[in-house]
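So this first bit is one chain, no partners, the form predicted on its own, shown in structure tokens.
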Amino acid sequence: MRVLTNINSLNQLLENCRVSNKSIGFVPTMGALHEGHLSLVKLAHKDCDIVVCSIFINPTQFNDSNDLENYPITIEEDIKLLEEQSCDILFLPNVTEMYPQGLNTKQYQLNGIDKVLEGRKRPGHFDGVCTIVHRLFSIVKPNTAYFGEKDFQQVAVIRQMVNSLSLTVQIKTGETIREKDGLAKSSRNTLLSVSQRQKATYVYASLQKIKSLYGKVDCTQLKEMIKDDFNQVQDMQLDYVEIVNPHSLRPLKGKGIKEEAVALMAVFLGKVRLIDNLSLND
């Protein structure tokens, strides 16, 4: 695996791949890799000739400085994991390489899907996400880019950005990879204490409860039930729970029996914030 830290070196290497008509699959990450990330690398290998992974902790998508400071960094372990998956290229830039003119973000036309859920709770978050993903796409120029379904809204935002800018990259998703007890794999899981890790299983259990009752209970009432449940759990705070149309992210009302739906949730366990989602139709 080639490990490159500057854009010029990466461009030279990838240009040779393009001249040889090799397809490029791209997995952008912020490191602290786990099975979820590695499953995307595997998907890229199935589709493409060359697999590029990037590790860059993007400061502009953190609206909480403590969250940025505490984000886990495991570069040596990440490199070993990528080598085991036969990743071809790791792009490992620093902040100056990615933001040569300072930490300035752009704004994108996203039909409002960036203003709800995570966007409402974390102002400016998706400006940072789109700015860095757009820059990475312009550098790597992949045929296909891969993202995890755990970050459901992020994938929807990136798809909208790609459509609005008429970018040629294809966006593919990999299913959420979970622990045996249902907790979605996440880099932030490593920040949980033993007792918090035990309580974290309540997130997926709550999503399953929503799925079991969807179509039988009014959506508004169902969300109130989940809020009441979380109020009974010590050291756990529900940031939001919502039931939405998976395409428009429009909140659903009534029992919603005839409509596609996904439940999304964000939860604080102490200072650690976890997100998860679950389709309610399959």
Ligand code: AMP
The other form holds:
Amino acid sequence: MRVLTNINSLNQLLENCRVSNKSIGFVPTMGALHEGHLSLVKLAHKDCDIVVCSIFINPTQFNDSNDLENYPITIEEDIKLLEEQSCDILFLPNVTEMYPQGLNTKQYQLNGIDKVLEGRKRPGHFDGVCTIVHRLFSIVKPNTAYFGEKDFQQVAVIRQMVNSLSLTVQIKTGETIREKDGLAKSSRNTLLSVSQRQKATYVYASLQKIKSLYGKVDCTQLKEMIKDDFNQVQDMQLDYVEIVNPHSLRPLKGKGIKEEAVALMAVFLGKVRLIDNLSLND
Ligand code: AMP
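If the structure you just shared is the form predicted on its own, then what does the corresponding form predicted together with this ligand look like?
Once more the chain from above appears, this time first in line as the rest of the complex follows.
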């Protein structure tokens, strides 16, 4: 695997690939890699000749400086894992390489889907995500880019950005990879204490509860039930629970049995914030 920190050298290498008509698959990450990230590398390998992964902790998508400061960094281990997956190129830029003009974000036409759920709780988050993903796309120029369903709204926002800018990159998604007890794998899980880690299983359990009751109980009532459940758990705060249409991200009302739906949640365990989601239809 080639590890490159510099845009010019990456450009040269990728230009050779493009000239020889090789398709490029791209997996952007913030590192502290786990099986969720690696599943996307595997997907990219199935479709593309060359797989590029990036590791960059993007400061502009963090609305909480404590979250940014504590974000786990495991570069040596990440390189080993990517080599085991036969990743071809790792792009590992620093902040100046990605933000030569300073830490500014751009505004994107996202039809409001960036303003609900995560966007409402984390103002400016999706401006940061779109700014960095757009910049990475313009550097790597991938044929296909891979994102995890774990970050459901992020995928919706990126698809919207790609459409509104008429970018040619194809967006593909990979399913959420979970621990044996259902907790969605996340780089932030490593920050949990033993007791927090145990409590974190409530997240997926609650999503499953929503799924089992969806269509039988009114959505508003269902959300209240989950809020009540979380009020019984110490040292864990529900940031939000929502049941939405997977395309518009608009909240569903009533029993909604025939409607497409996804349940999304965010919780705080101490300072660690975890998100997860589950489709309520399959
Ligand atoms: P991150 O490093 O958290 O920015 O994630 C990089 C990519 O990996 C994003 O597209 C995430 O949605 C995806 N990802 C993170 N966790 C998982 C998971 N448990 N299963 C599948 N994909 C994931």
